[in-house]
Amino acid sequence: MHKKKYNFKGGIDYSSLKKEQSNETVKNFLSFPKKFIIFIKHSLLQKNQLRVRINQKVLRGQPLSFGSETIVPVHSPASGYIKNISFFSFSENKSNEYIKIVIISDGEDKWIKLHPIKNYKKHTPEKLIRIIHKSGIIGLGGGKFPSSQKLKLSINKVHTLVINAVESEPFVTSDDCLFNNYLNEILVGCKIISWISKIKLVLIVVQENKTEIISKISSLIHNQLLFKLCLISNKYPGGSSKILIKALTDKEIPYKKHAIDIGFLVFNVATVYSIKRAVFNGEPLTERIVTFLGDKNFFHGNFWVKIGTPISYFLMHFKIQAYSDINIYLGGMLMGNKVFDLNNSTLQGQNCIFITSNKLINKKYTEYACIRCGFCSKACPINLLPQQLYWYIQSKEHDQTNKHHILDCIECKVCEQLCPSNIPLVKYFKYEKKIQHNINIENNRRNLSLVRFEKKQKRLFFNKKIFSKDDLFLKSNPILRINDFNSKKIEKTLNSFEIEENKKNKRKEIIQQAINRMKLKNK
């Protein structure tokens, strides 16, 4: 059967560094740690509640914090007691603030009492929106944004489903895993969510190489209508939804919108996964398929890892002992974030775990001057130009940065991987992202406070209109002047006034002479 292939622009091909994919297919399971770190995000707007407190049982699957519209709740992902709960910050910067609970389990994995649905079409959407709400789903492929929500704003807007099984980095192969082990469940979530926001079309988007998947996901779908088969060419940053969209329609997503605006629902496959768990089995999100990377010397598979196991233990588990050679990763080769505590835990959002030893990185790149290659900008594949900000930035006009825009920027590293004078150019990028940000807060509350001197400047002018008996104020109003029933209807207010002035007037005066007979007898 013939195929189209869909292309994006730009990218790089990681196929041709041979690389060991093995354990796609094979899933081990790791006994769970006895210590288990969560950590609640805990912003300035919206206040996280707690539900328990310290040396409380919790099962397995209880939650542990109040969720409100825009935050999901967080449940406990295993049966025992809490030790200890206390505030954390990865930084030394305070917005960024954390509510650490360290849980101890027993041993036991039990659950609480769960309600399964197995007829969905029974229930109304908006309830079925709300179970997915309280078992506490968010977007699993990096986005964290909570699915209900998304799901909420999609009724009566969108037509198709796209569901994204393509890897946001190479060699990560936690969403192969899935579709190799639970391609029945993933078909079912899929008809739950299309239910939901009533789709007719379900494109399901696979990369080109992987031809296990391709031949088993074809045969099943064979007699159906509703589901089709694309298939995207093999090149490193297509995880992303703008991207997707871009390389499967031929539409841009407008800046500052979203994919919902012009028709399309997209999610991951864990979070669709997920969702058939929390709707059919009534199980809230408690664990997770991560990638165990790790260089030839070392061990690498995927594994169902409950969320908040540190990542010490992970090192225990292979029996990696020198910490001081390695570097540990979290979340991918190229876009991943690099971890100096051991006790950091994986979330929900982390799809993979990354470990080199420190000599292949070490390698000491000198940086050259930039001399306008142009390679940067032919392989960006959103269009931007990574050279003109190179310079942009060097002479400080912030003003141009964020005319080319900047902000749209996705930080893929492509163009720092093809550069041949090794500028680090995702680093200055991400420094004048910072730039942007307090130059948007320093407009904003410009433009608060001169609303508000301006309201508090008409306020006293028309305060002194009226009290002073100036008439400035009849003369400057043409409409007044002409219209001479209200000019007598100010006049009357205007007398009014001066009656009760004399009256205060009296007032005064009677009191003062009575405090004066007063002082006379008791002379």
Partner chain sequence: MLAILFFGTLSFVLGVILSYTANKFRTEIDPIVEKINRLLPQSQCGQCNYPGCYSYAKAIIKKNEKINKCTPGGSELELKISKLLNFKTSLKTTVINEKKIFYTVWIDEKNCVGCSKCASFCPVDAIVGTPGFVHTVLQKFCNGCNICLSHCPTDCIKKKIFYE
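Residue numbers count along the first chain shown, from 1. Rigid core: the largest C-alpha set superposing within 1.5 Å between the two forms. Predicted model, so just to flag it, every value in this text is computed and none were measured. Compared with the form predicted alone:
- Here K57 does not count as shifted, since its C-alpha moves by less than 2 Å between the two forms after the core is aligned.
- Comparing the forms between the two forms on their rigid core, the Cα displacement of E454 reaches 2 Å or more.
What about the form predicted alone, after the form predicted together with the partner chain?
Just the single chain follows, nothing else.
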């Protein structure tokens, strides 16, 4: 076993609380609901048209939408029929419009015809990437980036695969559960990815307090040169690829770059498992392990959940009736997003449903003025200056927030946890990120307009040059430079134009002379 323990700057130690959840890695199965609800972003669907219609019968794993190079198809989680297809917007975010597909299950759970590949080494990386793309595999750690696109970008660019099994959110143990129950399949998934990207070293990163998993992995990868086990300190947050790469290699991912750009390919452990199932078993992504997390009043545990299972079904299954007295979050207790509509459902990138009572979560804290204590800067795991960013946001200095890398913030809320003034810093950062996004859109629009203007000027110059008689105008105008064009072609055109003009002038002169002669005769 590799005994070196890696650490990273900042963060919060939740080790004492995590021990209470160490026995939550047992897998459980949830019975199938009668109704599934799939949400697909409408903006994606414009490029990614639907493949089903209302009342059409579907099988489990049947694609509901077409994919494109950067968008993966979405698959039916069960066999049954399409009851309804409609537009939908969540009350908490009206700006994003979704296509809502309601599937009624027939209870038989029939799969489409699967095409498993037992010996992946007989197939080219390109073919395996196509299979992963058609299976709808995305980053299941929360990134949601298409895995096929990530693999395509990594070929001949990376040397190390990093398997991210670090669950930074306190109490979430879905990846822990996968490792405990499906370790052999995860290692096969690592080998498939290594074959595709020609990788010679796989780093499996787990938290130092996962003693049972560490022991299992060590015994299985013993004497395998491809694998190396790395232990990282048990702090929140440790699951970000930026933090992992920095902790393991002391290298920082450059601003606006990815881990692939410095030779590292990072995959979440659930994504690796799904890639194995897609290639080796031929199964599209239709289910995943989700951690149910509740306070003392509610249940908790890990369950296999089909994609599209409504939240209301979970509440009904676990006999939770007092909806008005609880808060539900998709995601962990720190980074999760509150759910207002119980028709919301679990999608591919969601690994946790957090339920808590209003009494515990609705504590109101008074927000005081920043006292520049600097606690937030010391705790920030990616070396940002939250306090300074807050001041720039308050004074609307958007250039400065951009220069101080506001877009690099991973919204872990560590700064908020330590702030003695109770300032909801991440709330301000999210707002500023939207402003930066709009500024980028406006800048791109301006750049596009400038390019169009320059092209228009060139076209005008070309026309003026052809029809102008005065070359001095063109030579004296620095904007309209002849070198900007195909000079030979223009010179040729201009010469022919001058010859034609001379001919016209000569004809005019001849006609004028004839007219003069006629006038003299008449006299």
